[in-house]
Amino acid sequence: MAAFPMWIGGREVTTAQRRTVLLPFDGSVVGEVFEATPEVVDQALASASAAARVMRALPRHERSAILRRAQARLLASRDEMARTIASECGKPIREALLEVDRAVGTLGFSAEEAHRLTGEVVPLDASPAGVGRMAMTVREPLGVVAAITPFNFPLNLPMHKIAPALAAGNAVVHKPASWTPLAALRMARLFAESGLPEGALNVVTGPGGSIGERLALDPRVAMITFTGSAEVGMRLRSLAGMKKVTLELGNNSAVIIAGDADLEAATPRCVTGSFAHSGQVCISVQRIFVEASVRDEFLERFAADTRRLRIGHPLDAQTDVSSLITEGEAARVSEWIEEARQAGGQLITGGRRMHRATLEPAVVAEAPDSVRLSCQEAFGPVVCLNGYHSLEEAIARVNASPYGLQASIFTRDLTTAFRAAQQVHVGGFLINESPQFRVDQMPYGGVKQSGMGREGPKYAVEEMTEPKLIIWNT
């Protein structure tokens, strides 16, 4: 069984308790990896305050080639790392795949916002007060940036805080979800061996609740990015005091079928952004609110397509649905569907427990809104399909959520999709697309529980620096 050492100060780091990861399909073992202690959680902290002193006065070209070499390293073991990543977080391989390729991306757009770090010139004269004056703002790094991520997207997700992190200047502490910790471990080895110096990202795992209430608490921290659930992120927040805090929360995307929909084109569309991972994705597809007229065409194609879906073991390149993360995760989302039925909803498709945390993928027609699989965030591999009269009715459906990351509209009519685009309340809307659609360019964030700030490497960078003004005299 391989052993997964921490990653601090530019060494490897071990303790005396150790953790087994599992994949999750089988629960066959894939390595072992140690629980941070408190002193080890300081001394990654105390690396990463040293190290910021450096990241700051590190060129940006220097920043920008370090990335690069990480992103040309990561491509060179690009099938080592997605058979990792579908290890242990139970994602099919092929999708596993597209994740260390969109991580490949995530790398290249920050090195390119290595180079894009300016301010602007101030005219002070436009004021009375101000001629004889010229000014300027320059963006400066925060310092140390804490970043906790979560087990679906193990080597992707955390790209996304710690490349725009280092583009800007930053050392970072990486706390990666307890389930998944093996992508991180292997991605740190990666950028050491690109040059990154020493203490810049310092990678510990253990107990999410201790090491990221330590993080928030410490004064050295300048940040905290973290993506999870809304009850610990809203925790974080509250312990952070004036730290900057980016929160990528909960969700449960919807989508609406105007009468006009290309049902030909939006069906395959809803039903991957619906069961990829296993819905185990922040914008799965999770409500669907079809119009009257054509709500049971789309329900008998949409759940056909669901039904020819192939699960299986992750390696399994035909594999199209896996497990879920842990078997109790597999029983919670069950309760849901059978609490939905109870309450009236029909079960059309799915919804049988498989293997170990399998769940076969579910539809679920006429829900009730009240349910919690329709008003909170599933996270697993079932789909709420509800049928609506006007298009004022699906609005106030998908806004009646506490939610709000992205949601969609499949519509030929111009005005229908923008005045759906201008009325949901998110911080993506698409048009003709799945809501799980992400390139990772662009701003990528959520309002109301979904969480606060924004990613996307420009964006993250944005929010890991702060703006100084310099003031001359002349």
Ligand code: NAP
Contents of the next structure:
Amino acid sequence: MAAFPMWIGGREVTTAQRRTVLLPFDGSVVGEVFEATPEVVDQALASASAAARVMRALPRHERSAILRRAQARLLASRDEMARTIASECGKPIREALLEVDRAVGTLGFSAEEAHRLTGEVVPLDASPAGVGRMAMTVREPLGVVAAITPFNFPLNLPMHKIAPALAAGNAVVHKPASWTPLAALRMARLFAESGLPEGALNVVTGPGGSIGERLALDPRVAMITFTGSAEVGMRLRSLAGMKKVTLELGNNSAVIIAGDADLEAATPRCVTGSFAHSGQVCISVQRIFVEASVRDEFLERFAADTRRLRIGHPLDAQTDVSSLITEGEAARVSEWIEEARQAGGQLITGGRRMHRATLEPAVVAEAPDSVRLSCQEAFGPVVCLNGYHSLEEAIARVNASPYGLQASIFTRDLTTAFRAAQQVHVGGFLINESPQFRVDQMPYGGVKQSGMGREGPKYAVEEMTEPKLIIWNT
Ligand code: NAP
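Having displayed the form predicted on its own, please output the structure of the form predicted together with the ligand.
The next block holds the full complex; its first chain is the one shown before.
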């Protein structure tokens, strides 16, 4: 069985405590990792603290060149990395390849930001007392950034933290999800081969509760950047004291289909947006509100396309939908579907528990807004579809969520589109696109319980630096 040691200070580190990583679809063993002890976490922090001084002094062109070399190395190991991702998180291989391609892009955008990162000239003589002085701001790195990431995008979500942090001149301690630590451990080696100074990226594996909280409490950490559930995000924020914190949390994304929408275009976008990676995407379409006059037609189209999805092994190139991350998650989503049915929702298609953690993509119509399937984050292959009578009603139901990451509308009418864009309370609103759309340079993040701060290399670099004002009395 392949063992994947942790990566600290440019060296492999193991401990006595081991954990196997399984392929969720069939339970086969993919690899073995080690659980960090408190001493190992301390070693990672010491190594990052020392490397933060090296990174701060590294010229921008060198930081950028390291990221470019890492990009080239990742591209050269595209297939191998995609197989690792597909195996550890059960994501269909086509989506895993896409994740690698996106991570290549995230590295490239971050390499560009290393060059662009700049301050501004401040016109001090706009105040009488400022006459005879010049001022500018420069953006300085924070020092050590602790990055904690979830299971569902084990390469590109860590990349959204690591690459901007390095571009900005920080050092990183990364704690990947315990279900899916392998892609991050592989990537750390690729960074080292690309000339990244020792200790600038450290990857520790093991239980989030103990390691994550240690990182949140340690005074050597200047910033926590977390992607994961709202519950853990809020806990980390409460522990972080004066550290900077960015939180990329959950959602139960909604789509409005107006009566004049192009249903032929909207249906496939919504089906892909609902069931990619079995709905285990933070911006997965979970709630669809369809104007009453086209509700039945849309439901028929949507259910028919859903039934056509091919369910199978993640390494089979034909597979559209594979398993959830664990059997426990499949059981939870099934229970939520059953609860929605009991409360009056109609199960239109799917919902069957299949082999181990696999769940047939499901569509539930007219479930009450109060059931968990409607009002909490399902994070599984299931969609609630409801008719509505007025745009105001649809917007109110979209906004009734505790979350606010992304939402969207399909309509041919500009006034309808912009009324919804103005009134829906989210971090990103999309017109004639699924809310599950994301490219890696865009500002990405949520409001309400979906989090705080924005990712996308340009925006992450801002979060991971602080402005310093320099005044010169001429
Ligand atoms: P999770 O349970 O919150 O875990 C995320 C990470 O936090 C893992 O590395 C986990 O480690 C660690 N962790 C667990 N308990 C911790 C604690 N007490 N202190 C510090 N760290 C702790 O989330 P998940 O199940 O992996 O991922 C699903 C969630 O992520 C969903 O809510 C989804 O919406 C969200 N997500 C959001 C975005 C976004 O960009 N907004 C993107 C993807 C996913 P262990 O694995 O060792 O427990």
